[in-house]
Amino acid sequence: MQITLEKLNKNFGSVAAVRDVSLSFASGDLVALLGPSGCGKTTILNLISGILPVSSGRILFDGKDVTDLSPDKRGVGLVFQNYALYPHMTVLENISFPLMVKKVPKKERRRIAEEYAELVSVKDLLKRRPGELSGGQQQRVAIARALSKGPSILLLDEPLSNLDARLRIEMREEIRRVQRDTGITSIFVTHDQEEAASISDKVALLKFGETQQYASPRELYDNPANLFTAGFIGTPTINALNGRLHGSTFHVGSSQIRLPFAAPSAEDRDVVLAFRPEAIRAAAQEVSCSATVDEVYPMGKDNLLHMEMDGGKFRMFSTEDEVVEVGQTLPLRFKDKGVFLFDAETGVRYA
């Protein structure tokens, strides 16, 4: 099922809660909206399902319009944060009851919910109560109910958000697989950008009820559209120094830094570089700039190393192999990949 988003707004009273959002969702695909909290990411997803009212715009699933179909109409699976299970019900009864209410014959419904609980691995715990399961089976059976009664969309809002860092991980490889399996249309929400990048097809990074990107997990860290998005992508964070650029050196303090590309655009404006701790490194040649250790910290076979020179500070890594001390001066060279431009006033991306 395609989803399309046409200028979607959503007003709760004075606040703008969604702003002109359009988004169209591949059949078959698995979508992140990502963003800090109160960007708009669970109000998008309750516009989908039919929850909320919209205040302008327009959904279509397969190029239908169903912006004003009730909710019981659009063939949509919720997941909800805190699984909303029935406690006095047996999991084989939470994952048939979306049957029961559309009045399956019983046989049929424990067939249908059997096949589904075997899908995601709780076919073992039919007789178990809520209450006597741990938070991932929880989100199991959660999932099971939401997929049992055959939709077409599977909508979950901070499925993982209660569970454990372990248990996260797994649980997030276990949708990825479910909804594979199925083929179903996902969107989930998150403000985890791991969580995102790591099971996502493509992922909507939203700030304020605007979309600033929307691009496979790879592209929003190579390519991102602005510095909001080169900021909220990857770990560390990008490093961000703010200057002035005169040709194809960026002035920053009484240091200077030779940039591996011009940007005629940005001359002579407060610009902000950005480069993330990966694209640079010590060099004896083409040496971009200098600047002295401040911290070293191990990370396995790699050191992050805190940098300082005037004007600013960053982060960078450094190989098992290289000798590095704490106040060291070290030449280094950029990259060809991972450096980017960035207005200092609008974010917008000059290179």
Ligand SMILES: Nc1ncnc2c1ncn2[C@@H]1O[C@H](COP(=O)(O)OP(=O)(O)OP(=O)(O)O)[C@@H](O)[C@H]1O
Second form
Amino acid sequence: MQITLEKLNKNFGSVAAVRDVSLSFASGDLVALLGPSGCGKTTILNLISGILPVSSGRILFDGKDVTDLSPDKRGVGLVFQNYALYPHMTVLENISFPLMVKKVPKKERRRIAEEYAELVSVKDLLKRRPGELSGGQQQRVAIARALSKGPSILLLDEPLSNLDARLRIEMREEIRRVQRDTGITSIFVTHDQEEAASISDKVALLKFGETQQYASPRELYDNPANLFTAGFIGTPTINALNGRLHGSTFHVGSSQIRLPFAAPSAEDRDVVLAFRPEAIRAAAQEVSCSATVDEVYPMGKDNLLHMEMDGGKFRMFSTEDEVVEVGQTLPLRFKDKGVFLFDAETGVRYA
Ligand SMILES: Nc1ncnc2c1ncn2[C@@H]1O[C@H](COP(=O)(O)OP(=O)(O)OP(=O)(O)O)[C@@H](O)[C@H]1O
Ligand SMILES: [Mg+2]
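Now show me the form predicted together with the ligand, since the one above was the form predicted on its own.
Following is the full complex, with the preceding chain placed first.
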């Protein structure tokens, strides 16, 4: 099922929770809605499922306008953060509950429920009650229950945030597998950029109810449209220096940085120079700038370096065969990728 949101708005009194959001989710894709707390992720899911009415705009499923259709007619399955299983029912009863509501005969109910229990690997737990399951198992049951009624769309609202770090990684891969196996168009809400990037076909990044960028995880990382996206995606966070651009030279404090690309215009301009920590290396030739090593943090194979120059600080990496010491001044060179300029005022990408 293809989902289209057209100029969607949702106001709660004076709060504009969703502003002019236009997005299209391709059939069979898993898309992440990503953004900081309060940016409107849950509200968008509630508009798609029909739990909340829109303030303005349209929602289309496969081109058909469902904006005013009641939730039970939309064919949407929901999975929430807190599992919301029925505590007095067994796993089997929980998974088959939506089928009972749909008056599916008992034998058929059991067959379908077992099929989905198998899909999410809880087939051995059918007789247990939710209280006798781990968090990860409960979330698997919640997913099986959402799928058992045969929805055309699956919406997952931070389904992994109650799980510990290791289980989160395991479960997100599990969700991806189940989503691929069923081919169901799915929207996954999270505020964890790594989680979003690791399992999604595309990511819609939101801020204050507005879409910042909608693209593949790779595209968001390699080609951020604005400073917010550049800063939200990637660990360690992208480096950002506020300064002034003269031709192809960036000035910050008394430091000068030669950019690896030509300036888009000859005019001087206030910009933010942003670069990924891996986009700059120690190098003897074609030097872009130099900076002093402030701290060295061993991180497995590489070292993470905190660097300082007059006017700014940033992070970069050194490899195990480079000898670096605190206080040393290093000549540095940019790589071709991962270096961006943003307008200092608007944050919009400049180069
Ligand atoms: N029922 C409501 N009444 C009033 N304001 C609301 C209501 N629901 C949400 N809001 C507001 O709308 C905005 C978006 O909320 P929403 O729950 O969609 O954010 P979110 O991105 O899901 O955040 P989180 O990551 O914390 O779950 C917030 O400013 C929130 O306070
Ligand atoms: Mg939310």
